[in-house]
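Just one chain is shown here, as structure tokens, and it is the form predicted on its own.
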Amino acid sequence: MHNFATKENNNNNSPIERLKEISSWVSSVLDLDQLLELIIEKATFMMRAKASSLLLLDKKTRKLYFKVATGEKKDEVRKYEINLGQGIAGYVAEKGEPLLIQDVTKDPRWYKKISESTGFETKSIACVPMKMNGDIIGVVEIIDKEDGSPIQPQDMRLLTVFADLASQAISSAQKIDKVRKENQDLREELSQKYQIIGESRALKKVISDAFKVANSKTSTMILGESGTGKELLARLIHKAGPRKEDPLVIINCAALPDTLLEAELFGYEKGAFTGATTRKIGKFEIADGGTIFLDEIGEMSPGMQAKLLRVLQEGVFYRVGGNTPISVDVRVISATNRDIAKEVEEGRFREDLYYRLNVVQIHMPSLRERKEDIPLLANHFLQLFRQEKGLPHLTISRAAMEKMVRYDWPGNIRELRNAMERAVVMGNGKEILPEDLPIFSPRKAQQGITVGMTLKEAVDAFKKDFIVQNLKHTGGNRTEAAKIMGIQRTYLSRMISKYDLRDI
């Protein structure tokens, strides 16, 4: 924290030059957290007060929380929460006037609990509201003066000023924080991330039911093999609905264990458990009003299906180690490449959790299902990447192309992206050849295989055959095979071994 002392002692650092070097620091300070805390300690200074706060407001809530505080006790005030329109500084902040009251003692407004059981004494408190773009966010207060004297009237137009400076130091935070938000979409928008290929009768279904419930709140559960896009369906419901201009939040349900997807998906309060130094916004949360795309659904396990079901019955959720209940406006497409319905059917997957989400039910078509679509994939991303590679006149060769439609693709669009990509940093630079792509037919696996073996001989050659299959597909890349085989890369490398395949 800064030592303001020497500045201050200055007598020719009059208090507009103060102000005007306080301004200046809402643009030249990034950090905001830090830039609050500057402003409440050269307000806390400035007016002689013997301890200050600033607190915001959660709407979802309705608490206010301690963002910064001075004085002898903050550290015990920081763990307190009030209540819109509770206490000055909960009424501040519901009725958005500033209020000064020299004698706490005599005012009913006042609430006491703070100041009792942080044992700090206070006769006087000035309190004014922080606004942005007209709404209250959160209120400014300062308690007493150092020399025991009351707060007095002329203080409150100097509190206000700080009040001010510190909403606008969040708004051009905010500001920043969404320009970096447009421009990395502009990127995404830019390098075609997020296009949906293709001509096939198979994908203009898909693309036609997209938009029939892009409208709606419906949920939606997306099936389909890994690798086909229903991320990219997700993302096309989302964009051309009503909701497009609000968030859309996308999770791996598979990625994280329990106790974290339940804090990614509905946040926690400080002090929830070991780590958890401040509040943070779950998923749900962050997706109010737009959308929430929970992918690979068919992993989470039957505790969290349990916890994500009541929240989709009942409307509203709780913060992890919270109590305050919150409700949110979020539409739910969901995703899974499991059968879902045997998943059900055989116990594993909660049957009324199911029907929530699979109102409407859309199957992402494999590659192998669209095949006429892959000229203009394999084009597609032979475009990004010959641009990327600079390699402005690389073409595929009829060979090539004959071999990509002939290949039944068990990775889907994903693998033929990489098979793409590898093409041109492996190929002349010129023409994409039939050698270049790193593709081959499942059915050499069987080559190995005759009569008269034994079924572990038989199981063993397959095994053996299809790892190095695998293998020569990645370029030896192993953890791209396991991927592709749908096996831990662990395994492989113990199959490897087994095999004694080390050198391919």
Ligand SMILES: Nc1ncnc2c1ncn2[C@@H]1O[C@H](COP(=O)(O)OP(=O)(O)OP(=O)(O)O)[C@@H](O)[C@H]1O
Contents of the next structure:
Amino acid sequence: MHNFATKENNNNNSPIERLKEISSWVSSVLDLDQLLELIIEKATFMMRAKASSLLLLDKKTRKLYFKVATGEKKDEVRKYEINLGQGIAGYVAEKGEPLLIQDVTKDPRWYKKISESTGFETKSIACVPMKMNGDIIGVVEIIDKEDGSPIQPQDMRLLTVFADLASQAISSAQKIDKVRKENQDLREELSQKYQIIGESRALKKVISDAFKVANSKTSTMILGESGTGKELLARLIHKAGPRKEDPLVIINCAALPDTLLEAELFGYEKGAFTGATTRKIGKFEIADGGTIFLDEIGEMSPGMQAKLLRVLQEGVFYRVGGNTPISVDVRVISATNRDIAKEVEEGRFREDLYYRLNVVQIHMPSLRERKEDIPLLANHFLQLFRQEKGLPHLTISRAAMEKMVRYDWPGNIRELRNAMERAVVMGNGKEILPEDLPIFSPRKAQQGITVGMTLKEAVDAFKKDFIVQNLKHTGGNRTEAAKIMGIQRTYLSRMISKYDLRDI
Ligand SMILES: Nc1ncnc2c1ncn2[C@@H]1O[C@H](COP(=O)(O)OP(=O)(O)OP(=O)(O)O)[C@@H](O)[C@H]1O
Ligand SMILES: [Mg+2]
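Moving on from the form predicted on its own, kindly provide the form predicted in complex with the named molecule as a structure.
Let's see the whole complex now, leading with the same chain.
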């Protein structure tokens, strides 16, 4: 993939010059995997080694795995993992001291298995640790010189320089990630994306409960209709507690089939199944120290419920295809819009899991139960969208506001937000009018339609119902109703006589 041969042949630079060149990559190559590969390839080349590799330490499993390998058996060795303390690499990773062994067959620390099964004859190995802030993060090793000469002490010095470069590369990649994340957090805070708006007593109670649970690790279940702000509340609980600097990991349990959900939650080892070409860290592990938010928990299958229960009971889990128990410190918040107690009663949701998740329960009130928040929310979204769409002077007319307060909002705050967005975009740009708001209950409009009717009869039934609803909505104001439905006032009058709706 990377061919340096021509470059190498053309210049007579000293090793120091060459190293300077490599150092400059560390700041210029943004892709970490590619950078580590470049570093190891260069090390192999400069030391004329037969093979070399970079192994990283997985802190959870305390195993080293091959991140980069060169040499004729490079693809085969990547399958192996080495326990901390096992073999020469494991020894160096454990002790943190470099090691040069001229004849491995005479050294009791040598772990023969890999060479034997790949058929790669090994005589000497030089191995140095990689460190970051005093912690050992992995090792770099070279195996034998191409010409059969012994590995020299100066090779060890060079290898140490390469190991340091690789550590620096990893450290700067992590720093870049951190800066990215901080920027994102800052942007989110600035955009007030996760602000919870509302002054109603019902909402205030919910928020004060959230602050109370935030300070402990108590498992919390958030119940409430769709669009009431369950996810927003989960974010608040996380952000208001001592874990706020650690990750909040959100996973929607309804979005994935079981096998994928399991892999997402617990991760998998390389080769665990077809397509698992690299190891993947699961959400539980990513959330270590922080919070995991299991959204739509009510949709979880019985099989996954059993697996989740085991993790919560035992505090440990295994990556798919792995056999090392991994323990994490994670706070669990879950949410569902189902009537979960009923799900338990009817046997669709495990009772034991329910008790684990539902130590504290918070119920998000629907928007119907706190209509006094509607104007606040409407203005909040108005501000948001008029800024976004460049209409700074747009306001909400009194009639439109009244219409919103009267409406039942089956989709709750999400529906209100969408309605405001549409109104901002579709309106006249000065004032939001009732007809700009796409709100009426579509479910009711289909009442009275049944199998057995002709299409014409069904269409008539629908039309009649639809017109009735709109007339009711506007308090009998035909001009307004016609506007909302996007039809001529005269056509509406004809329909009113046809369906005999004069009394509305
Ligand atoms: N009190 C609030 N103040 C401001 N915005 C809110 C509030 N409650 C909800 N929202 C907004 O409404 C939308 C829906 O909220 P959220 O996704 O948290 O609801 P949910 O209960 O998780 O819904 P679902 O059950 O459909 O997943 C989001 O855009 C959210 O930002
Ligand atoms: Mg949600």
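These figures come from a predicted structure and were not determined experimentally. By rigid core we mean the largest C-alpha set that fits within 1.5 Å across both forms. Numbering follows the first chain given and starts at 1.
Core-superposed comparison between the two forms: CA of D460 displaced by 2 Å or more.
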